[in-house]
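Given next, in structure tokens, is a single chain: the form predicted together with the partner chain.
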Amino acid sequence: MTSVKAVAATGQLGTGFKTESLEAAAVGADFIACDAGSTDPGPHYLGSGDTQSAEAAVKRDLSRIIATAVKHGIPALIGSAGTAGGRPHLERTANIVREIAREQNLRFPFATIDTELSPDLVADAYARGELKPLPNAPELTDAGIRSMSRIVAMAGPEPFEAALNQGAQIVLSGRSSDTSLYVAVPHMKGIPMGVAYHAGKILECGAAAAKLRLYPDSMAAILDQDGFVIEPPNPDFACTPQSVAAHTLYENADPFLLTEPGGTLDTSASQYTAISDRAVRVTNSQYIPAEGYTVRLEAASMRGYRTVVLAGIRDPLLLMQLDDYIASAGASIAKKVLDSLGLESNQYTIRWLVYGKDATMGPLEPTPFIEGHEVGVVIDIVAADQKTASGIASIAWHTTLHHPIKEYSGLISSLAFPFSPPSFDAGPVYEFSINHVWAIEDPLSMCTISLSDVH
């Protein structure tokens, strides 16, 4: 009976793993994979092209993964390059791969999968009615799509399979679904999709499915026709039926159904059985093929430039009337911005976050009262360009600093700034602006695969 051994180097490229763990897991393995992306840290990375992890940390992890794959003659698949999986993220990570090959004197066929889409292409697909909204999706317009800063499509396993079929050993993809890189090889070797996707979902966070993950590390699974056995290579970690079952909860809105490009993984009837004190066998996972193939799209749109002010407020007379104080200072700020910068209040945004009252939960805070002896204040300003945002911030903090209250006569200083300058330019601000799937007939039509011999 065919079995496939899948290895996850770690949950996120750049967070590290023990070399011994990957070495132990790689013995007899069919492939190594590692995800490098997430939308968790927000839209900045997709919009700007920046990467969350330090380049040195990514290089350290990648070099150990590639060296291990080359040593064992097996593929290594890396998904969602550079946090957001756009073209700059892919190119930067591909350069790191080439650097590693040069420095370690390694030679391998290397494929990149570019999943960035031009806004015009997406706008045309939208006009043809090929974009379908997911729950809570924003309204789209033709002009809105065409002005998006960056759009990526989330690859399924098919582009990875195509790259491997073309002869690639190391495959680096732009945005791809977390599970896709773990499904490609098992699917090519005849493992049922239900088994492959469930194993992929458990593996993609590395050692996170262990009972107590002490630090980021590798994870391994052996897949067959009926299920898979998951067992951490690190002897300090153990999987239990509960820890593995609980992992399907993580970061999913629905713990039983996982929607993938070509269908849905259904784990509601899955059985989890301990086969040792460290290994769990999972069976009975179902895959329901979808009627059509859809890829999820992600996009970031630029909304302006941000400057923030940080301050503390301690005076009890100010704290007891803080809402009114901010409203009254805000009115003075708006007037001064109009007078000196010529901007109406609808040409910029100014937001006050009061820590110690309701800044963490915003309008959802059930107890929006000041109960302590001090608060932290963030004044968040977004305007059309950085110079304007910075100028508004200067007006905002200086106006507020000396804004009077009726209990005191004479000039007051109401804000305690921990820093000089009191304001910080935070650069361009992006928002996620698409939550749709794109219906495509050919799963490879959303990407460009490039193969080269790297040495």
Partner chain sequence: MTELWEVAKLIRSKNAGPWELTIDIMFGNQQDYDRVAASNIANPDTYAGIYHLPSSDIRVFKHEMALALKVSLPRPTPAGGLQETDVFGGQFGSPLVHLEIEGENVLQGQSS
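For the two forms, the rigid core is made up of the largest set of C-alpha atoms that agree within 1.5 Å on superposition. No experiment lies behind these values; they were computed from the predicted model shown. Positions refer to the first chain, counted from 1. Compared with the form predicted alone:
A hinge is where C-alphas change from fitting one rigid part better to fitting the other better; between the two forms, that place among 98, 380, 430, 125 is 430. As a two-part rigid-body motion between the two forms, the smaller part of the chain turns against the larger by 8°, taken from C-alpha fits.
For comparison with the form predicted together with the partner chain, produce the structure of the form predicted alone.
No partners, no molecules, just the chain.
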């Protein structure tokens, strides 16, 4: 029976793993993979081109992954380069790969998969009616699409397979599905897609499917025609049926269905069986092909520039009437901003986050009451430029600091600032501006694959 051994170096490139774990897992492996990105930290990285992980941390992880892959003569696949998977993220990470090759005197065929799309290309597809909104997708306009800061397509396994078929050993992709880099090799070797996708879902977060993940680390799985066995190479970790099944549910809108570009993984009939005190076998996972192939698009658009004020309040009289106090202070701030800066309230935004009340969930908070003796307040100001945002912030914190309440007479000071100055310029602000799928006939049409010999 055909079997494939897959290795996840860690859950996200730059978070680290034990060298011993990767070395143990790589013995007899068919490939190593590692995801490098996420939308979890928000739209900033996609819009700005910045990366979440420090370059030194990415280089540390990549150097060990590449060296291990070259040593064992197997492919290494990296997805969603540089956090957001845009062109600058891909290029920056590719330069690190080339630097590692030079420093370690390594030679290998190296492929990059560029999945960034031009706004004009996407706007034309929108005009042809080829974009379908996902739930809670923002409204699109032609002008809005063409002004977006960056748009990426989420690649499936096909571009990875194409790069490997062209002879690549190290493959670095822009934005890609978390599971796609774990599906490519098993699919090429004849493993059923239901098995490949479910194993990929468990592997993509590294050791996160262990019963107790003490720190980021590697994970390994052996796939065959009927299912897969998942087992951590680190002897301090163990998988249980519950821990593996729980990770199947992780980050899923539906507990049993995981939609991918070419179809849907259905785990409703999956069986999780302990075959040792550390390993679990998973069977009965199904894959339902889609009627048409779609790729999910992600985009970020610039909203303005942010300045943030941090403060604490522990005055019991204020805490008893905090909502009214903030509303009254906000009205006073709006008047002062109009008088001092000539700005109407629709030319900027001010958002109040009250930690200790409802800052995390906002209007969805089921118990929006202050139960302690103090709260933390964040005043979030966004305006057209940084100078304006900073100027509004100065008015906001000074006004709120001395805003009166009826219980006191004379000037009061109601805020405690942990820092001087009380406000911080946070730079450009981005928002996610596309959550749509694009129906395409050729899975390779949304990317550009480049192959070179690196040494």
